[in-house]
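Below sits a lone chain in C-alpha cells, taken as the form predicted alone.
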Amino acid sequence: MKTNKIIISILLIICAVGLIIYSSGSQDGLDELLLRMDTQNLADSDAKMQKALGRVQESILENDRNKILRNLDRYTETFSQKLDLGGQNAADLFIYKNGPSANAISILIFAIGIAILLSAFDKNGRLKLPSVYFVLVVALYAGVYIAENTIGSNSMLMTVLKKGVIYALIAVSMNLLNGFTGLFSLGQAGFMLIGAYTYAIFTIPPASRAQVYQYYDGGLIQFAMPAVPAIVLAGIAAAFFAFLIGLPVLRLKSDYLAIATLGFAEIIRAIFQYDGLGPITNGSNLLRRFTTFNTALFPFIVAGVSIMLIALVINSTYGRSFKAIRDDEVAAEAMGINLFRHKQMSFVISSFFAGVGGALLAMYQTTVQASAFKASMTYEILLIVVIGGMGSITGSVMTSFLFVAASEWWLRFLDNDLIIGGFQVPLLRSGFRMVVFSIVIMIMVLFYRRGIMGDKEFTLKKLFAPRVKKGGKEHD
C-alpha cells in the first residue's frame, strides 16, 4: 500500500510539472505559432490578413495578454479556411489560450501528489486531515484563478468572489469582537475608512498626485509604497486609533459602547472629509489612481492569511479569555484574568483586521471617498455576523458570500419589469429588490435565533464523523 501511493505521487507531481512546463513553453513561443500556422506564408499576398497578424503581433509587444487573445481570436476565426488549425498547431493553441487555467490545475495536481506522499509515511495518521484541508485549499485557489480566466474578471460570479471575501475578513473581525469577546461594537465601518484612505495616500504614485490632489497643490505626501507593506500600514493605523479610543470607550458596557463607537465613526467620517486635511486626506474629493489588484487570488490569498490568523488567535490561551469575558465578566475577573488589558487587545486586533479589509475594499473599489463610509455599511457588515452566529468563523465567512450574491446577484431581477403575456407582473421596480432582500433576512433572523451556525464551526471532522443513532449504535 506504501509503495502503491509513492509511485502514485511520483506520477502526479511528474505530471504537473511536465504540464507546467509544457504550458510555459506555448506561453513563450507564439510567434513561432502563428508561423507555423500560416504554412503557405499567405499573410504576404492578403492585406486584410496581414493586418490582422501585425494587431496580434503588436499585442505581444505590449504583453497585454487580453488585447493578445482578442486579436488571436479574431485572427484564427475570420481566416480559419488558410490557417492550419489541427494538430500540433491545435494543442498548442488551446494550451496558449488556456495557459493560467493549465497552471492552476497543475498546481492541483502537485499539491495531491504531495498530500499522497505525505500519507505514505504517516505512520500514526496525525497528518491525514491537514493533508485533505491542505488540498482542499489550493483548489479553492486554483478554482478560483480558472474561474477568473475562463468567464472574466468582471462577471457578476467574481464580482461576488472578490466583495464576498473582503466582507468574510471584516466580518470575522468583526466577530472576534462582539462574538468572541461579548463586546457589542458598532465602529467597523471607521477603522474601515481609516484602512481605505491609509492604503489609498501610501500608494498613489507621485506622478499621479498632482492630478488626485488638484485642489491642494499635489497634497503633502510625495512618495509611495508597494501594495503589500501599505495594507499592513493599514491595519496598524487602524489599531492605533482603535488603541486611543479604546482606552476611554472599552470602560463602557453594552449598548454604551456600541453609541460611543458608533459616534468615533461618525466623527472619524467628518474629520478625514475636513479641508484643513486636505493636503493629506484630499478633503471630500475622491482618492483614486492608487495601485489596485489584477486577481481576485490576491484579496483572497490576503483575506484568507488573515482569517487564519485571527483563528489561531481565537484558538490560543488569549482567545480562550476573550470567551471567558463573554460568557461571565465576573467569574473571568476571579480567576485572574485582567479585563480590560484584554478587552483592549481584542478590540485592537479587530481593528487591525478591519483596516485591512478597508484597504482591499479600498482596491476593489478602485476609488476612497469618506461618505461611502456610513453607518449603514457597518449594520451590513453586523447583519453578517448575526445571520452566521455570533461565535463562529466559518458561519461569518458563508454567510459574506450569501449576502453579497443575494443582494447584488440573485435578487436583481426584481429591480426590472416583468410583462407576462401583456400581463405586467406588479411591484417589480427599482428598490423593489431590497424589499424582498429584508424580508428573507426577518424570515432568517426568526427561524435562526442563534445564526446559521450558532458559536459550532464547519469541519470536515465533524462532516464525516459517524452519526449515532438513539440506541447508542453508530452509522455513516
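Values in this document were obtained by computation on a predicted structure and should not be read as measured data. Numbering follows the first chain given and starts at 1. Rigid core (definition): largest C-alpha set, two forms, superposition within 1.5 Å. First, how it differs from the form predicted together with the partner chain.
- Taking 2 Å as the criterion, P226 does not count as shifted between the two forms: its C-alpha moves by less than this amount when the rigid core is aligned.
- Comparing the forms between the two forms, the C-alpha position of V436 differs by less than 2 angstroms, with the core used for superposition.
- Positional change of G125 between the two forms reaches 2 Å or more at the C-alpha, relative to the superposed core.
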Second form
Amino acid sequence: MKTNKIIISILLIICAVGLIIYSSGSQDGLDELLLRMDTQNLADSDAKMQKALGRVQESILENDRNKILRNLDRYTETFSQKLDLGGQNAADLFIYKNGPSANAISILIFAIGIAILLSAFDKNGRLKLPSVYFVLVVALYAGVYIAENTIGSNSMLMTVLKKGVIYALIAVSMNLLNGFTGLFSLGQAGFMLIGAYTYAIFTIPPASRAQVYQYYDGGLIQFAMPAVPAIVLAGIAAAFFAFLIGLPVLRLKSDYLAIATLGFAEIIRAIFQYDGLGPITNGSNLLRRFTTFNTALFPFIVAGVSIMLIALVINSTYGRSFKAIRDDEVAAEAMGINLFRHKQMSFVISSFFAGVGGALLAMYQTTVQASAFKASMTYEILLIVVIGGMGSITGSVMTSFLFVAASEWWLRFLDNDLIIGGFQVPLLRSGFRMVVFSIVIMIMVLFYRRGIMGDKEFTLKKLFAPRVKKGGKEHD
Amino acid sequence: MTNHELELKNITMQFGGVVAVDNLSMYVDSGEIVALIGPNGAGKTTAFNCVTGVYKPTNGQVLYRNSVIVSNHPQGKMAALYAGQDAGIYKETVEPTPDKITKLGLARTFQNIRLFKTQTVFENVLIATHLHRTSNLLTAALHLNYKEERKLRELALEMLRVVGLEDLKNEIATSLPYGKQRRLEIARALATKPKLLLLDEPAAGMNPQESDDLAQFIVSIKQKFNLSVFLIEHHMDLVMDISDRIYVIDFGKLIAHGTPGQIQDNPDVIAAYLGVDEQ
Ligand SMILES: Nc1ncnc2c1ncn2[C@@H]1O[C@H](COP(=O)(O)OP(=O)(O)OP(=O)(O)O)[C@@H](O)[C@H]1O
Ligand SMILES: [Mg+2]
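Given the form predicted alone above, what does the protein look like in the form predicted together with the partner chain?
Starting with the chain above, the whole complex follows.
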C-alpha cells in the first residue's frame, strides 16, 4: 500500500514536470512559428495578410497575451487556406494557446502528487486535512488562471472574481472587528481610501507624474516603489490612523467607535480632496498610471494570504480573547484580558487589511478618486458581513463573491429594457436592479437574521463528517 | 504591620446619593475562608466590585499582601456630595482595571453567571489561561507558540477535571444546567491561577444536596491550590459549615463580625435578617 502510493505520487510528479517542460518548449517561439506556418512567404505578397500578421507581431511586442490570442485567431482563421496549419504547427499552436492552462494543470497534478506522497508517510496512511486544503487551494488558483487565459481577463466572470476576492478581504477585515470582537465600526471606506491613496501615490512612475499631477507641477513625491512594498505601506498607513483614532475612542463605550469612525471616514474623504494637499493627493483629480496587476492571480494571492493571516489571528489565543470581549466585556476583563489593548489590536489589524484591500481596489480600478469612498461603500461591506454571518470568515468570503456577481452581473438585465415579440416587459428600466437588490437583502435580513453562516465556518470536516442525530438514538 | 492576604480599609461606595457600601473595613488572612453575608441589597456584590476593579470606590483603600491595589477619596462632584466618613485620609488615587487585579492573583465568579455564551465549556476555561501567555500576537498567529498553547490547553482541561466537567467540554457553556454553569465559572476563575478566590453566591439556585457538595468542593480546592477564599452566600448552612470568620453587613454598614458560632447568636444579625425594627 505504502509503496504503491509512493510510486503513484512519483509518477504524478514526473508527469507534471514533463508537462511543464513540454509546454514551455514552444511558448516563446511564436515568432518562429508564424514564419513556419507561412511556408511560401505569402504574407509578403498579400497586403491583407501582411496587415493581419503585422497586428499579431505588434501585439507580441506589446506583450499583451489577450491581444496576441485575438489577433492570432483572426490571422489563422482568415487565412487558414493559405497557411500550413497541419502537423507540428498545429500542435505548437495548440500549446501556445493552452500553455498557461497546461502549466496550471501540471502544478495541480504536482500538488496532488505531493499530497499522496505525504499520506504515504502518514502513520495511518490517511490523507490529512491540511493536504486536502492545500490541493483545493492550488486547484482554485489553477482554475482562476485557466479561466483568465481561456475566457479572457476582461470577461464578466473574471471581473467578478477579481472584485469579489478584493471585497472578500475587506469584508473579512471588517468581520474581525464587528463580528469577532463585537466592536461596531463604520470606518471601512476611510481606511480603504487611505490604503488606496498611499498605494497609488507611491507607485506612479516619476515619468508619468508630470501628467498625473498636471495642476500641481508634477507633485511633491518624485520616486516610485515596487507594488508589494507599497501595498504593505498602504496597510501600515491605514493601521496608523486606526491606532490614533483608537487611543481616545476605544477607552469609551463601544457605541462611540461607530460615530468616531463614521466621522473619520467623512473627514478623511474631504481632506484628501483638499486643494492645499494637491501636490501629494492631486486634490479632487484622479490618480492614475500607477502600477496595476496584469493577472487575476495577483489579487487572489495577496487577498488569500491576508485572509489566511486574519484567520490565523482569530484561531490564536488572541482571537479567543477577541471573542471573549464580544461575548461579555466584564467577564473578559475579570479573566485578565486588558480590554483596551485587545480592542486596539483588533482595530489596528482590521484597518491594516482594509488598507491592503483599498490598495488592491485601486489596482483593480486602475484609477483612484477620493470622492468614490463614500459611506455607502462601508454599508455595502457591512451588508456582506451581516449576510455572510457576523463571526464567520467563510460566510464573508462566499457572500462577497455572490454580492459582487449579483450586483455587477446577474441582476444587470433588470436595468435594461427587454422586448419580447413586440411587447415591452414592464418594470425593467434603469434603477430597477437596485430595487430588486434591496428587497432581496431586506428579506435576507428579516428572515436570516444571523446571516447565511451565523458564526459557524464552512469546513470540509463538517461536510464529510457523519451526521449524528441530536438527542434521538440511532435505529438499525 | 499585620500580614493580611486581603484588607479593605474604610471602603465606601456611593452612587449619586445612595451609599451602597459604607465605611467597610475587613480582612482575609492567608488560607482562610471568610464569608460576607447580609440581606438582599446590603452591598455585598458592590464590595466585591470595589475589590476587583469593576467599581472604583468613592473612598477607602484595598490592600493585597500589604501593597495598595485600590485607593481613592471623594473627588470632583463627589467631594461635595459625599455622605460617608473619613473623606480625607487616603490621598493616593489607585484605580486599576479589573484585568490588573486578576493578574495580581485575585479571581472571581459572578452572581449573575457571566459565561462566554457562544463558546464551549472548554473554550470558556481556555480564555482564562490567556493571561499566562508569553507569546505575542505574531508568534501566536503563526503558531510558533505551539508548546505554550499545548500547556494552556492542558491547564484548561485540568481545571475542567477538577470541577468534574471534563465530559461536557464540547458543549456550549450556556446550555449546561445552572449548577454546572456555576462550577464552570469556578473552573474559569481557577484557570487564572489565583491565590485568592472571590465567590459571589456560588450556591445560588442550588438545592440543599448540591449546596452541600459545593461546600465540600470549595474546601477541597482551597486545600488543593493553597487558596484563600472570600465568599458571598445566602445559604446559611454552607456559610456556617465552611467559614472561618463571617462579616455581616446591612445597608452597606458592618453590623457584626466573628466566628460562625458568634454570628449565629448575634441579636443584630437576627434582627437584620428578620427585618425587625430596632427602635
Ligand atoms: N451601578 C449601580 N448604580 C446605582 N446603584 C447601584 C449600583 N450597583 C448597586 N447599586 C445599589 O447598591 C445597593 C447594593 O447592591 P448589591 O448588588 O451590592 O447588593 P447585594 O448585597 O449583592 O444584594 P444581593 O444579595 O441581592 O445580591 C443596592 O441598593 C443597589 O441598587
Ligand atoms: Mg449581590
